[in-house]
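One chain follows as C-alpha cells, the form predicted alone.
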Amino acid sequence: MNPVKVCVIGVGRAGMVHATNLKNNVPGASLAAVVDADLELAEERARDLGVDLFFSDIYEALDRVEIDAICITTPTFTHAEIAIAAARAGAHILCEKPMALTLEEANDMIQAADEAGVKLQVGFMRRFDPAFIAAKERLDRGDIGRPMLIRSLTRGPGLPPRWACDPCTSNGMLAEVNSHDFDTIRWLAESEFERIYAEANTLKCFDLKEEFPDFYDNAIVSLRMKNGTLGMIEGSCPVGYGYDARAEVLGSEGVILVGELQDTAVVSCTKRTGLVASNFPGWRDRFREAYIAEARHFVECIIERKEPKVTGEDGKRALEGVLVANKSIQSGVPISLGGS
C-alpha cells in the first residue's frame, strides 16, 4: 500500500513535532511538503526535515502537490478556512487544539469534512498518553467506584506566541494552555458540561494586560457536568518552573492521580540542597510518546478507514467549554449550558 502524504501546515514549535514524527516515526506515513506564511522559515525547516517541497499558501500546496492528508498548526484564527480547503480537497485533516475561534467555525470544519467524507482529528494528545489511558481503563473497570470529582491542571512555563495573548485572535489562556483540561474532564467522566463558572487574573504579566484588557494569565475553572460529576480545572502560563500537565480523579472508593511533576526516578538529597529531581523543560518532553501515538492513530484511521478516537464534535465541545468560561470571567457568574 503506498503511504499517506501528509502536509503540515505551519511549522512552528508543534508543526515540527508533527512533521518529526510524520517523517521518523509513523509507519505508513510520508511527509510530503511543508507550509507555513513565513516562506523562508518552511523553506530552511524543509531542509532539516529533508523534504523537498515547501510553500507559503496552503491553497498552492494543496493545488500543486499529491496530498492525502494535512496536519495544522497554524495560530487557530487560521484553523477553520484550512481545514475547509483541504476537505474540499479530499484531504483528511489532524488539526491542533484549539479547533477553532468560533462554535460556527468549528461546525463548518465538521460538517465540510462529512460532506467530503474525510477524517478530523482533533489533536488532544493526551488520550493518546500511556498515563491518562491507564487511569481511564482503571475507571471503566470501576476500580474506584463512580468519579465524583475530577481535577485536571496545566501550567505553561512560558508565554506562546504573542497573537495567543490576545483574547480575540485565541479566545485567551483558557483555549491556548487549557482546551486539555476541558477535554480531559469530559473524556474521564464521560459526560458533557452542564454549568461552568470561572475566575481569572493577571498576577504576572502586567504589560500584557495593559496591552489587551482582557489578558489573564491565572485561571480557575469550577464545572457541573450532566451526569452529577463536579469538575476543576487550573491554569497558569507562564510559571517559569516548567511544563507541569496533571489530573486527579476523585471517585466514590478511591482516588486516580495521573501525571507528575518530575521527569525521572532519580532523586538526589544533600544537606546543601535538600531534596533535587529534574522536572520536564516543556510540553514536548512531557507528552513525547503521546505525540507519536496521535499521529500514528491519525494515518491509521485513513488507512483502516475508521472513526478517530478524538472528533471534531470533541474539539468542538471542549471549545464550547473554554467560550462559556470566558463568558462567566466577563460576567462574574456561572453559566448554563443549554442542548444534550
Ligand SMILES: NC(=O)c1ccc[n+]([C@@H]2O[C@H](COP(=O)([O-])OP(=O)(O)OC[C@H]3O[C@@H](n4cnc5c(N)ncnc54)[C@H](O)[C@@H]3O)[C@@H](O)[C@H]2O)c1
Second form
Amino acid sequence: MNPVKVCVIGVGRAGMVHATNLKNNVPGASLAAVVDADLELAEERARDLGVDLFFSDIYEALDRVEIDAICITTPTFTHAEIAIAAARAGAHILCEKPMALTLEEANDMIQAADEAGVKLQVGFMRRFDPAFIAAKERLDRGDIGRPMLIRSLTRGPGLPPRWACDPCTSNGMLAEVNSHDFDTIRWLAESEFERIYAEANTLKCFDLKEEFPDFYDNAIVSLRMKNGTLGMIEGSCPVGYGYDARAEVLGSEGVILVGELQDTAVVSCTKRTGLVASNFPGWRDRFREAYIAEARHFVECIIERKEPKVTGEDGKRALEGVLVANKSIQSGVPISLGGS
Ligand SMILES: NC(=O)c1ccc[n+]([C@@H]2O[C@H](COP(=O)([O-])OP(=O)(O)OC[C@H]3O[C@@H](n4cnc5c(N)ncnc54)[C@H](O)[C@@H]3O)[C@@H](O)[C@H]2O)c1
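To complete the pair, please output the form predicted in complex with the ligand; the form predicted alone was given just before.
Once more the chain from above appears, this time first in line as the rest of the complex follows.
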C-alpha cells in the first residue's frame, strides 16, 4: 500500500515535532515536503529532516507535489486559509490548536473539509496521552462516580513566539497555552460550556502589556457545563520552573489526579541537597508519546476511512470557550453561551 504523503506547513516549534514524527515514527506515512513562509528556514529544516522538497507557500506545494494530507503548524491567524486551500485540493488536514482565530473561520474550515470529504483533526494531543486516556477510562467505568468538579491547568516555561504574545494574532494566553484545558474539561465532562467567568492579569511581563494592551500572563477561568459539572482552568506563562500540565476530577465517589511535576520516578537525597527530582522542561518532553500517537491516529483514520477522535467541532467548541473567557476578562462579568 502506498504511504500517506504528508506535507507539514510551518516548520517552527510545533512543525518540527510533527515533521520529525511523520518522518520517523508514523507507520504508513511519508513526509513528502515542508512549507514555510521563510524559505531559508524551509530549506534548512528540509535538509535536517532529509526531505527533498520545500516551498514557501501551500499553493506552490499543492501545485507541485502529490499530497494526501497536510499538517498545519503555522501561526493561528493563518490556519483557516491554509486548511480551506488544502481541503479544496482534496488533502486531509491535521490542524494544530487553536483551530482558528474566529468561530466564522472554524465554521468555514469544517464546511470546506465536509464538502471535500477530507478528514479534519485538531491537535489536542492530550487526548492521546496515556495518563489522560487512563483517567478518561476510569471515569467512563464509573470508578469515581459522577464527575462533579474538574480542574485543569497549564503553565509554560517560556514565552511563545512573538505572534502568540499578541492577542490580535493569537487570542492570547488562554488560546495559545490553555486551549488544551478547555478541550480537556469538555472531553472529561462530556458536556458543553454553559457559563464562563474569567479573570486575568499581567503579573510578570510588563513590557508585553505595554506593547499589546490586551496581553495577560496569568488567568483563571470558572466554568459551568450544561450537565451541571463545574470546571476550573488555570494558566500562567512564563513560570519559573518548567512545563506543567495537570488535571483533577472530583467525582461523587472519589477523585482522579492526572499528571505530575516529576518527569521520571527518580529521586535522590543527601543532607546537603535534600530531596532532588527532575521536572518536565517543556511541552515536547511531557507529551512526546502523545504527539506520536496523535499523528499515528490521523494517518490511521485516512487509511481506514475512520472519523478522527478529535474533530473540527471539538476545535471549534474549545475556541468558543476561549473567546467567551476573553470576553469575560474584558467585561468583568460571567457570560452564558447560547446554542446547544
Ligand atoms: N499542541 C501543542 O502542544 C502545541 C505546541 C506549540 C505550538 N502549537 C501550535 O502550533 C502552531 C504553530 O506554533 P509554533 O509555536 O510552532 O509557531 P512558530 O512561530 O514557532 O512556527 C510557525 C512557523 O510558521 C511559518 N509561517 C507563518 N505563516 C506561514 C504561512 N502562511 N505559510 C507557511 N508558513 C508560515 C513561520 O515562518 C514559522 O516558521 C500554533 O497554532 C500553536 O498554537 C501547539
